[in-house]
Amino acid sequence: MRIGILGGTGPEGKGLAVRWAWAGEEVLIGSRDAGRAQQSAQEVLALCPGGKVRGALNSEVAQQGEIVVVAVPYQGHKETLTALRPALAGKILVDVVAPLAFSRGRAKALPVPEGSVAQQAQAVVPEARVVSAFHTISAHDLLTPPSPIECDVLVCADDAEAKKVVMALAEKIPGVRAVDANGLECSRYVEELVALLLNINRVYRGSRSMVRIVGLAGASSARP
């Protein structure tokens, strides 16, 4: 499976690239700057010798990725997807973006006109199969393979098959359990949770808080 990551030079995008490269997936790291993308690819390969990773412009990544992850800053989210809409049509588009602003070191969740960033993505690229995931997993931990990450990844989507694919992709990361968190309309709650986790980390300095859901009856993961 070829996974493209738009904005893959940031900590979250690069961390996901590391983990999927470890799992044997082919990964394309995208950026508006080809040089930055290639440098990030080399950094990932330093952590995953022999991995199938390369850097390219976002436009090439959107075109060639079988699954495309958007990990750009919220401020550039709509513009990026609008420009790439033709290349993303029909593909699974995994949105990991949280709408955040910072003041005096504190994180605040911003309102999104469409309801959530994932719903914004679906509105901008209606032909894509949008899935919201990976918001609450620590970028720092992603960048320390092959150590397991004991957390849940909350996955929201209206397309059941696309959701199943992304849940399986999440569970390629050792220690991670994917949890079905309902439709895209629920993504706003997960996105806003990022601000809470960052503020908890600020209180408990040095922490990398994540999420684990307990009490799931009969439950679940994407594993058989």
Given for the second form:
Number of protein chains: 2
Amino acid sequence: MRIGILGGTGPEGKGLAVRWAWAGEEVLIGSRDAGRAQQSAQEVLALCPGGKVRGALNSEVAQQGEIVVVAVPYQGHKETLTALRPALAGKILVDVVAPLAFSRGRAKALPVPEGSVAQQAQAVVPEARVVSAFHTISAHDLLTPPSPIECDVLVCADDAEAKKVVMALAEKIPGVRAVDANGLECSRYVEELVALLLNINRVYRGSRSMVRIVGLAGASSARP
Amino acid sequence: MRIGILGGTGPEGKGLAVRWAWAGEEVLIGSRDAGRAQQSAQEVLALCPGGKVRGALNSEVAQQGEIVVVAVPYQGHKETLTALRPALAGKILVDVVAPLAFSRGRAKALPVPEGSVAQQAQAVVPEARVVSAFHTISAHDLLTPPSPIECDVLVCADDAEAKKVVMALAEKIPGVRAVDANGLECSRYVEELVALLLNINRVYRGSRSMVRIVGLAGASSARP
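Since the structure above is the form predicted on its own, I would like to see how the form predicted in complex with a further copy of the same chain looks, so please show that one next.
So here's everything in the complex, that chain up top.
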């Protein structure tokens, strides 16, 4: 499966690229700047020798990716997707973006007119199969393969088939359990959870806090 | 420590009463109806024979409690606290209320003008030492003592001393680890998390989902 990552030069996008390349997937790292994309691809290859990874412009990545991940800053989210809409039609679009702002060192979740960033993606690209995921996984931990990351990835989507594909993609990362967190309407709670985790990291210095859901009956995966 | 629970006849309030009575604390169960309060106290005593538990009117509970927990439905939160303000001055006020509504079976977090229910409590009773906690612990599990509940309780407060007291109170429940989730401003994310967990329970039927924070450096407690 060829996975394209829009904004793949940021830590979250690059981290996911590393883990999927490690799992043998073909990964395209996108940027508005072809040079920066290629440089990030080199960094990913350094962490994952022999991986199938290359850098390209976001526009090419949107075109060539079979699954496309959007990992740009919230501030550029709407604009990026609006420009790429035709290329994204019919594709699984994985949104990992949290609507964060920082003031006096504290993270704060910004209100999103559509309800959540993932719903904004769906509004901008109605033809895409939007799946919200990977918000709460630590970029730092993603960038240290192949150590397992013992956490849950919360996945929200209205398209059941697309959700299943992305849950399987999450579980390619050792230690990760994918949890079906209901429809796209619930993405808001997951996106805002990022602000909570960042503020918890401020209390417990040196933490990279993530979540596990406990008390789950009959979860899809055997872990944990 | 004498703990008063406003709205102690609901499952969350009653569940906390059971666990604290089990830990040897004196618990006052409050209601607007003295008869219902006494009936709930009997139910708690049935689960916790020999416990120091009695029922009383909310107004007496606010007066006599050294720590006061507010566990009323969101719809009655502001009105309840407004009426009891004089009795609550200077006390630790533990807010466990989530601002939920349900439509087509789905839970949804309502916007709260003050930012969160806990901040609403602080606005209504500025003289109280408000601590937000216990939102994500399952009432069902609280009501089955003495089984341990393997989960984290996320605690938000601006008053560091009061926060410490409530974290210790949380860890009187076997299996529970209290996590310092920063200031009252963060309560919003914890309150909204309840909607996410309830919607996850709809996906995984029979679940009573709760959270554990992983990747926490130097947490106050040894658990887990």
